[in-house]
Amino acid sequence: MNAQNKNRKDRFATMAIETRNYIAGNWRDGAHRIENRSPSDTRDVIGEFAQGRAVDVDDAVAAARAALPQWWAAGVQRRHDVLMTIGTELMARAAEIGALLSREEGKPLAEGKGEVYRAGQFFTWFAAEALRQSGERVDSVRPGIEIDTRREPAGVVAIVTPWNFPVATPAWKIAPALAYGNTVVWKPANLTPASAVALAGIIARQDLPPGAFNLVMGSGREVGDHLAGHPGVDAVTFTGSVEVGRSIATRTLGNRARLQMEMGSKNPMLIMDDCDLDLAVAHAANAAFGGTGQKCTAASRLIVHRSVLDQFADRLVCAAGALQVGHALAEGTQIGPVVSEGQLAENLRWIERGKAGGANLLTGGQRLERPTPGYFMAPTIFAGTTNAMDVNREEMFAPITCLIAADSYDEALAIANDSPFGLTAGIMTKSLARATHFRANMRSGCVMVNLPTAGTDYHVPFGGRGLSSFGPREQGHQAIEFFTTIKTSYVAGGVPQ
């Protein structure tokens, strides 16, 4: 082991990492444990983490149910204070927890730190939302009667989150759930348990009733499925694949739990003939390969005006080749490893499917060897593709992007909209008319003009259309629609309110 790698390991030698589930205010061992290794260096064992069972889910839901009236009665000031403390600690410890996140998930260190800091911003923003809740007083159509409407918590909220943003995605679900008086049972992804317990450890130290927040790690088949279909759960919020989302939707149906899901994507970026080509290349490379392409907002379809296609392709190949792929914690790394051996194998299968379908591999497409044994992959570009090819119809979740030629803006827009997904979409153009038309006519939840498709703010709604999303929007003030229910009260004259 070289000195640089030893220093990376020594940095974490004294960091205490909790490895158990958190249920009803107590850390609890599971039925067994799984080993967690860094995708940047498979010799680096981060820890062994508890795996819950169905009985743990039952206990967590029961605890959340018991804590619900206590947490709602605690009032807005206490909820504000708890969330503000969580958010402040996350931001203060962004370097420490971000390094753990990067070590575990594989994104470069700067991105790991940024994700944790942003998670803190979610908590502090929703801390303020806890104070901003308000009702409405309405005159009745009948004399002598007054009406008011108010919001109350949805109840026990099951939260199921993915591995690609193991702190930020849970934060934008847990924060509003607690802010609006709900209680939580959280099942994180099994690939990133260390990040989950780091966040849970901060929440566990707050002034919460036992059971208001619960963490149950485990497999999707045993823990996730049981939680999604649990009769004691009032609402389920999920981020992950379309396949798993369909299963969760089926399980929630029998209990009539409210459901919110963010699922797959196949995001287009239009490169128009009037754009700043250097800026377009920079933003396309960022959107396609940032986070190793493991983002639901990644641009995997680059729809390029034919008149600039060759220039754009040549420059993008150069940009992809210049990206430094390496250990997530190494200085200068721009692209970290793929999250797991299974994900890397799936990515390489996509390369073969693309070539078999007639796509032209311009660059990349192979596993890379680095000083440490890990799951490194070269940024990959396919050319000569059509929108009917598998590589342009299905989400790959990989550092792979495809060039599609279009002869006009109208054709490019039609191609962009020809997808069952609709999360984000972008356009690179200097034309105000095209940008305005694109914003009005692109069928996606988020539209970017002269920006990467990846990268959204924490204080505004996020979500998509089609197969990308189901239910109310996440984030921003609109989160209140999912995490609360409205009560309308009628009061006859003379009765104190």
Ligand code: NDP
Given for the second form:
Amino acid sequence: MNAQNKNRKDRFATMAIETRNYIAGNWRDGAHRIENRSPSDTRDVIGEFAQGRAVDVDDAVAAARAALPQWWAAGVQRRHDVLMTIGTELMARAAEIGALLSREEGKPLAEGKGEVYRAGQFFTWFAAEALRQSGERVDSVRPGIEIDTRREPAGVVAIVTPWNFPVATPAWKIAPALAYGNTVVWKPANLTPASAVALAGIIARQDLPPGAFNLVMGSGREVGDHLAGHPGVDAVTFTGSVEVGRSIATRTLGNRARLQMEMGSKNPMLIMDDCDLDLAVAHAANAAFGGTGQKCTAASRLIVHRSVLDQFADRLVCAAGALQVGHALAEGTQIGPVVSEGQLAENLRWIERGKAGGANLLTGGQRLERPTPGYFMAPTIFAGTTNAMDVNREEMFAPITCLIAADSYDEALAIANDSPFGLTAGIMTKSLARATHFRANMRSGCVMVNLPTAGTDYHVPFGGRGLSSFGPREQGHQAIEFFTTIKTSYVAGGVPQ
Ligand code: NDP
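Next, give the form predicted in complex with this ligand, keeping in mind that what was shown is the form predicted on its own.
Entire complex below, previous chain first.
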């Protein structure tokens, strides 16, 4: 073992990791455990984590139901204080928890730390939001009656999250749920249980009624499915694949639970002939390969004006080749491993599908060997693709991006809009007229001008159109729409009007 690897192991040997579920205010073992290993080094065992069953979901939902009146009655100051404490601790411990996240998920250390810090910001922002709740007094059309509208919690909220942002995504769902007085049952992704228990451990130490927050780890097919379809759940918020989203939507229908889902994407980035090409290359490489391409905001369709296509392609190949792919915790790593063996195998199948469909592999496309056994893959660029090819229609969630040529801005926009998805979209241009037209006519939830498609703020709404999203927006003040319900109350005996 080299010195760097030994230091890594020593650092984590001292850190005790909780490995159980958290239900009704108690840490509890599951039916069995699964082992979790680092995708950067498959010899590195992070821990063995509890796997819940349907009965654990039943207990968690019952506990969340029982805690609901208490947590709502706790009032806005206590909810503010709890969220503020969670957020402050996450920010203070961003380096430590971020390292655990990076070790487990595979994103470079700086990104792991940044994600945990961002998760803290979600909590502190929603802490303040708890204090900003207000209603409305409305004049009645009938004399002597007073009306007001007020917000109440949606109820018991089921949260199902993916592995790619294993602390930030839960944070932007748990924080508003608790801020607005709901109680929570959270099912994290099985690929990232250590990140889940790190966050749950902080929440568990707060002044919450037992059952207000519950963590049930376990497989999506058993725990996730049972939770989504549970009759005791009032609202389900999910981030993940379109396929699982469809299944969850079907499961919630029977209970008429409210539903919010963020799913796949196929984000376009337009590279126009008048853009700053250096900036375009830097932003495209960042958006396509950052987080190993495992972001719902990744740029997977680069729609390039034909007059700059060759130049852009050459420079992007150089940029991709210069990216340092390696162990998530190693100094200098810019691109970590793919999250799992299964995801890497799927990515390599995409390479074959792309080639078979007529795409020209410009660079990458192969697994990389590194000093540690992990799931490393070369940043990959396909050229000569059309928007009709599978590689441009389906989400790959991989460090793979495709170049599509366009002869004009209008054609590029039409290609960008020709997708069943609509999460984020970007344009690189110096033309104010084009940028303005793009912002107005691109059918997506987020548009970026002279920025990568990935990289969003925490205090504004996030979400998409088409197959990318369903239900009210997440994040920002608009999160209140999903996490609360409106009550209109009428009182007779008011001042005659
Ligand atoms: P999934 O949609 O399969 O998983 C997301 C979450 O849903 C996980 O917690 C998972 O549990 C859970 N889940 C799985 N099956 C069910 C079910 N039947 N009912 C309820 N919950 C369920 O995504 P994956 O993580 O497996 O990734 C697969 C693909 O999904 C990726 O390649 C990518 O294309 C896409 N994806 C998109 C994301 C986005 O942000 N747009 C995020 C993640 C994935 P568990 O993992 O424990 O089985």
